[in-house]
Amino acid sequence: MYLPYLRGKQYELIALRELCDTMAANREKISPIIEPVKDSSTFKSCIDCLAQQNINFTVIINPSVGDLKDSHEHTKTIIGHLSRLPANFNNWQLGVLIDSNFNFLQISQQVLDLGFEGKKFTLIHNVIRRDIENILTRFNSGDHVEFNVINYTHINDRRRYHRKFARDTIVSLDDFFLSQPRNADYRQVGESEFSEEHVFYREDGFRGFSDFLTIGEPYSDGGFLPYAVAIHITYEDNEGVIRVKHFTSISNEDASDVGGKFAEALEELINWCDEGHVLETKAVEEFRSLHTSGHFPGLGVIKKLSIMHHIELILNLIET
């Protein structure tokens, strides 16, 4: 099972909204993690479209970045939300992050207050606890542990810790994009390895993976215009791995004409895909599309085409 965490910004959630047909097909290989980092419209309309395709997801209700973190109001919020799905849809799970400054008392009482007692959670584990056999034995008492993620990237003692957790319930997580610090960077790199955990995941051990797809683990809540276009697209290689090629503008001297500066990553990208190297997914056929109308849709959109492939690519590679 692949479960791709993804921070609620707008084009995160619209690109697992406009994949919910496909979800849907495979929705025994796939449960979408979001971290909710603003109260909007999208976020609403995107956990309604899971729901309504009977799409397993987790909803984490104590965000770690964006402008609900940190309080007890944004939980009420985020929960208050999740209370408005139909209430004979139970395919989903509160998300917690298990950081240094967890606190169950106060999260379980929050579930409490907010009538989710006996609930499917997620756990999501970004540090080691040395009270982790408690954490899980109180969220197990009356409730249930779906999913313990864990977060390889913070957590490097890959060999002990997941003996902690129940075999049936263990997730790696990692943080396999490999970023540069400017866009114009990528064009440098060209293209890099990313995972071969659709292969391996059940033979090491685990239910499911997850990744933070061709975003990375940091988060930004800026935007800004760039010197350089960059599109990241995933392939898998004769040998089974998944890589990420990096298409790249050419004419990166400033910020200006940000629209031909995509024609020039675009160009590259179709070219590349007409040699065959590519899964014609639905993003693809977009790209496609866009090429030949010449339209420059927004940055946002070219993210959200290079989040809805990865996805589309992991469910294509994944057997149940």
Second form
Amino acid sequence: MYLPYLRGKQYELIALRELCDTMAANREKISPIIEPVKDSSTFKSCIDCLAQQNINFTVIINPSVGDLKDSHEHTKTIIGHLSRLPANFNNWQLGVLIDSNFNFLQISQQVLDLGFEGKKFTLIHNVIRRDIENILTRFNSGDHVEFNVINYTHINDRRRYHRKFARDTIVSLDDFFLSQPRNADYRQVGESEFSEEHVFYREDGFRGFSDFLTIGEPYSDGGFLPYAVAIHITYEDNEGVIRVKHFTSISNEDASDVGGKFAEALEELINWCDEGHVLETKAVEEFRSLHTSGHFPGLGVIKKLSIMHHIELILNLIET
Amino acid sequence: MKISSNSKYADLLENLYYYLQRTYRSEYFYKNALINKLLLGTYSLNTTTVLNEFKIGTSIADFVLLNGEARIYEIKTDLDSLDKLEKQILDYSQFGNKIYIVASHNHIEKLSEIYADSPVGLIEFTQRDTLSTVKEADSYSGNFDHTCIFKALRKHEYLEIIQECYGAIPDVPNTLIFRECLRLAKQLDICQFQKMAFEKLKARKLRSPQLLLDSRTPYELKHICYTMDLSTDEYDNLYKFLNKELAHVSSLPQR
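Next, give the form predicted in complex with its partner chain, keeping in mind that what was shown is the form predicted on its own.
Following is the full complex, with the preceding chain placed first.
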């Protein structure tokens, strides 16, 4: 099972919405984790869409980044949206980030206050907690925790910590995306290794695996116009390893002509796709049509397509 | 002036400004002097536009003043080194008619030597907070560059120029529009193109110019108000704040 970890920014959410049909056809294989970062209508429409198609998902109620972090008011807001999901749809989890300043008494009380007693949880473990048994008991242990997602970027102890959790709940989370300080740097990098979790996760004793897609874990609100445009596309190489190709614009001396730079990067992407290395996903189809029309859809759409492509690739590579 | 509990925020701000000006003469004091003395003093807001932190080539000009000519001001405070200056001047000369270096007394002597035979002008920002012209700039167009000027424009600005010169905008997809318009712009006479670009930039107007000039907007804040391009409402809020007595400090919500 694949649990893509997405920050709920506009284009991440649109990516999920547009992939709803694809995910619905692979229901047993997918369960997105959404960390909301803005109280937006796109967030509401996204979870509505997932609910309509009966796709399992997790929404984190105590985000660590963005506009909704660090406040019980925000937790209330998020829970408010979740409580408006159709009453007969229960195929989702409340996500809780467990980090060093985590206060489980407060969180569990809030959840109870809002009438989610008996609800299932996804716990995302960002730190090793000495009081973990206590926390698990609070969340009603085994029964009510659907997924224990262990963030191995922060928890180095790959051997021991996961013994604390019921075997059929454990999910590995890693940031496989090697981000570069500047977009222009991807031109030198060319391509990098991504992961082989899809091959080994079961053998390693995990129920599923999670990653930060082609975005990476560090969060930014986005801002300045980049000097370079980069399109990140994942593919499976001959050894069954997922790698990521970085198609990057060439004329990167200033911030002008983003559209023209997109065309440069897209040209290389399409040439490479024509050589048959890539899974022809919905996103690749859309890149092809942008190539034909010469249209620049904006930087957000490029990110959206990169995410959509990655999710569809993984769905294609795993059994369940 | 002493600050007491019935002083206003405006008084506190004024005090802080003059304290900092004596002890830490950062770029802001230079820019604020330029705005007050040039835009609000010598020239008129109706015929003049100022661009702040304006990108020209790979440099960012501190202060650009557009009226009959494009004057570009580069500020060198005592806190700045002169390392990048040569490159900056070269970049600015691709677009501006007149280039001035505004510097403290400490830099002036050295700069006078370096730029003695060049069209670059020199202005000293004195200890008494005045701008004294050491050397007038000469108008120079020998370095004007199509690409540099074109890249300084916003999309709607270059589209208007192309429309005016060619009667139509190229019918190409949006990944090609920039390059196609740049190609067409390069065929225009460079001085004509600089003049047209200059007029487009001049048309960038403030939201509430009369309030920037208003005496309720204090001298110390003119530059920041200009840069932030405050709306009428925002000016109102600012005036209310400045008029508040400091005694209210203790009743402000605690963070």
